[in-house]
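For reference, the chain that follows is the form predicted alone, supplied as structure tokens.
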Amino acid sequence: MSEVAVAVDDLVVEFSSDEGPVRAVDRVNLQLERGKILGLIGESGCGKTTVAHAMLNAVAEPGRIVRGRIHYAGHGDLLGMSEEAQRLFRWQHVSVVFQASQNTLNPLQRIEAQIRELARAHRISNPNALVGRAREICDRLRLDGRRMLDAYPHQLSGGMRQRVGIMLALLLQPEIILFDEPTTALDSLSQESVLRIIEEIHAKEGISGVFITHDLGIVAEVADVVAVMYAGRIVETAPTGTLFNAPRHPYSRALLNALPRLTGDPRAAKGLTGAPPKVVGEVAGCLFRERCRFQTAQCKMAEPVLTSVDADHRVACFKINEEDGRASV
């Protein structure tokens, strides 16, 4: 058995509204296993950059964390982390790299000011020798490294900034990286040097990573294995491989469904009408009916849980044949 980096246990976040509570993540359970990447998918507002700002106990007001469980190995439960034991926590052994790193970068200071920001902050006694180290890695990343931290962001492109990003979250050499659609804001070109950077980073030093994005083609490239998210809950797990071949849920058959294909007839791919629903407060039945061509009145009265139908495979659906454990779809 390999052994579990984190596991995410009974997740509950809601953010508060005029209508009453929103749950923007239900009861998700997720286990990265070290070594490994996990792709966190789903359309947008499902809940998968809230499982990963929770995954650092760093959701923002109106948003809180009503239960769970953040278990890191060998650290414990994040949530349960004294506030100043978290902040040193992040970046040291869990480290993020977000889909526009210019918003997440100082615009009134150098790069390398930054990085000795960074220093005093996680109480590095060498600051010098961390400079060095941030030099080292953008030259990996195939930046010049002296060019890098001399310069402010608006002086670099968002390929760059990008992988200024990827530098930064790297640094303090941490155990797990959450890359937030770190490539979602990039021209085709610079998407594609940044994912050949983070397969590169993966392969080289075998970091844990979760990667979360709506863009499928991204998914079959890095990750190992894929989570679907819908409404704030997890519907099908899968090996990569598994869930692109045989795609149980039928939303994940129509995420797959909508994809442009390369040959044959284009106007094959279908889109998924509609769009998820606002959950407010607990509510009960599979929240996909309405978009579902199966649904049937169990749909409304019950959840489906997550279940096994094959080995690493699961998936949260009433409609699955008996006979070989697929949705009938």
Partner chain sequence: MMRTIRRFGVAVVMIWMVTTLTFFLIRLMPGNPIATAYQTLLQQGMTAQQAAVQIHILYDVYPNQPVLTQYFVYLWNLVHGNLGTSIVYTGRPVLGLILAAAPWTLLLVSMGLLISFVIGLLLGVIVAIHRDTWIDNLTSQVASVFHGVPNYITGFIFLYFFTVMWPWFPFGNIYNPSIAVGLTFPFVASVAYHAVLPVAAYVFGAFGGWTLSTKSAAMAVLGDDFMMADKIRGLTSAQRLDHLVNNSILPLFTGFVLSLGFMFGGSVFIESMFSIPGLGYLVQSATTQRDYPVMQATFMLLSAAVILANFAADTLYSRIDPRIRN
The other form holds:
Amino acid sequence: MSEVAVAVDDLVVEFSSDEGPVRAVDRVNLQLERGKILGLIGESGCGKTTVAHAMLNAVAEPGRIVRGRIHYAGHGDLLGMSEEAQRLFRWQHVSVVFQASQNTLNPLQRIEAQIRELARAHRISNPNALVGRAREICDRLRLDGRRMLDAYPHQLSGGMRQRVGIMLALLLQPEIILFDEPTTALDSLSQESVLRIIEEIHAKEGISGVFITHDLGIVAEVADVVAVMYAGRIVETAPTGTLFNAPRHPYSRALLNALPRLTGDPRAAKGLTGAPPKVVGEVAGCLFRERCRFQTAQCKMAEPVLTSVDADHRVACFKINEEDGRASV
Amino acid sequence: MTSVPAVERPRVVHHGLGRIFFSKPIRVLGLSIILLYILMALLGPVIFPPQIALVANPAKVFQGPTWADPLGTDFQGVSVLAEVVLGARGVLMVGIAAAFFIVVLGVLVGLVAGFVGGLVDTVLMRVTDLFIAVPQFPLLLLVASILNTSSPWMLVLMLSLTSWGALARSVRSQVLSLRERDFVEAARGLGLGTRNIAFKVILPNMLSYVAMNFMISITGAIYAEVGLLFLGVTPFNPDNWGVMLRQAAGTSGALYTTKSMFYVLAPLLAILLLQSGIIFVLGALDEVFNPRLRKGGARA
Amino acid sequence: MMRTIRRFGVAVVMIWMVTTLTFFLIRLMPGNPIATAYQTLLQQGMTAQQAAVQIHILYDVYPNQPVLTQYFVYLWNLVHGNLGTSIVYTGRPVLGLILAAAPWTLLLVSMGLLISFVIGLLLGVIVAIHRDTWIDNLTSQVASVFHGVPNYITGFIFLYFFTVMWPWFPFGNIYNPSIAVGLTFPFVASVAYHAVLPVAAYVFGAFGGWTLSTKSAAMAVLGDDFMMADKIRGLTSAQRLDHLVNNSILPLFTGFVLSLGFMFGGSVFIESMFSIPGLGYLVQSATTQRDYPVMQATFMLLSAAVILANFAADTLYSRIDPRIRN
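To complete the pair, please output the form predicted together with its partner chain; the form predicted alone was given just before.
Below, the chain from earlier opens the complete complex, with every other chain and molecule after it.
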């Protein structure tokens, strides 16, 4: 087994609300191996982005990390570091490519000014060199570097701004990049080119990554390992091939069922009905049971925990040996 | 974060009204203050019959608070408390009447401009712009000095004619955004006429906004009214807080003695207290009409 | 550029409309001063011609001319910088009176606006950062109560407490008349000393509004994605605060420039209360003494200030917000 770049241990994130604390992330364990890409998939609102923000201890108000450890190889637990150390750690070691990069840039500054600000924040002695590097990366991403750095965020097109987002993420040479739905807001053409770029970077620089998306097709393309999230919990993790060929959790199966396939009758593609529950306070039983075809009395009594079914394959379900019902649907 | 439109579909307003009002002590305070002023306006002359309470008494000039005169006396030896209480009726009546006309005028112009559109809209908005641009107070001064009248209805007319512009503008922009909304589309689909849609669909949706503007307009009108009387542009009009202020600043000599503190401060505090009451209640109204403000709500 | 010119054109047209409105308001209203004065002179036994000459000396108009002719004469004089002569300050040109008064108003109003804006900005940002804490509740409540309190109330309270109760500050005028006017230290110090209370009155009347609008602007910015991204990028607190403040000021800018225009109108109370020889005082004294040429001119000027501020706000905004610039 290769070296682990970051391990998330027993992470719990809660958002305060009127009815009490809402658990957005519940006892999540994740391991990202060096040089690999971990796909994190699930419906919107399942807590994927919150996990990414928690990995940088940057969960937005009114959310907070209740417990857990974010252990980075060579750095230790992020949550145990001083505020200032955490601030410097962010972006130098772990950066993020955001979903809508335009909105993540200060609208009042040109890109170059924002790069210089980044240099000052991270105590980089030669800001000009950093600007030069930014221009270089732009060229590699097939962007006109000079024009990009001179532009205000609103002047960039969708595909451009996503590549500028990637440029910024690469700028301080981090070991890990978190891709938070980097292609969701793009048209399919830009989507394809951004994916190519991410694969290229991954191949050339050996960067480790977490790739968050609700698009299984993309996960199949880029990820080495996949974790499926449902209502704040990880319900299944497996190597990409295993997950796509032999999903065990009913939720994973339903997700794959919803995927239109090139072969076979497109009408067989079947979406999941209902919506995930909002988790307030303590809950008993499996959170997926209301939408599950295999529900039994047991699912109401206790919550299934992640259990190994194979070397790298773990599932949180009592009914993993249930017949795959795809043919019968 | 998506922006939340200022106007939402009508909700069941009465539900939890009491809970919202009594959830914060400051709102109860605000409500009590407003009730106090209404009582003052209604019962003032009963508690302090003017022909007795306002009689000058040279022996009691500029006295401090006593049991008989809890707020002291003025330059004529008249009880300050009696003057403040008796002033409430005139001030409130003009304020409420002016606010009523401001709201009617503003909503009407905004509704018509936003709904009819085209040339009507352009003309109405140009006129509105003009009324917004003209500084209200100097215009009031100008008109007041020309009309030279002490009729409170004239005052109401002047106040409302000079302050409806801003409301008309925002009503218009709300109408413009509302007309694109689904339920207005639906009403149109049902074959409701323009006037029906404007008054039966769109207006009820802006009720909260209009109600809050009405309350704010009351304070605005009271300020302007008291200010005009304070500057002494309109002819003398007894027992009004503005006249008290004017005399305090001018002929009474109150500014030349430190003994006049209660007399000078009483009308000011009477206005400030009323304003505070209205502001405190506005917070509750805001919450009643915009349930999203009801505390918290997960923003996950 | 074309847009700017068009907007300027609209501003000029609006000023002309206000001028026209005032002109006819004064002349066509019941009890209009010129007709009244003319009748009075006739009743005092003057011949129609004598009375007309007298009226012309007083008001610079011939009462028997049709109103439209008077109007065009007035406009003609106006574009030539002739605003007529004062009735109360006999024979003094109105323009001269205005030019002498304007600097004091400009000084006090801009000081008041600037200081209240800075205070409101600071409080609003602090409150937005600490929302739903006691700091927020207290400050927002105080700001709401002060928001909209007219400056004659704050002014009066300051006047009474700090010139009567505790005579720490001078009462009346804007400088000590025994000091020679000029850019000397004693004169400037005297002006500053006299300006404290009136400026404080403006500030207390206006900071609440700025606090509330800064709060709502800053809360919107705090919810923006880039503030979250700034933290993730490891920007320092100072840099993030800088982004927050700059982005919060933007939506306030238009209101800021506009209130410069509106505060001229509000100067009526403060200046008459503190006896400061500015425009507001001029308006007030002209009104109580029915000095119509002065009233008309000052009123026009105050309206023009608002209209021009509006124009300036529109034009300048597109310069400070890069998203509008092109």
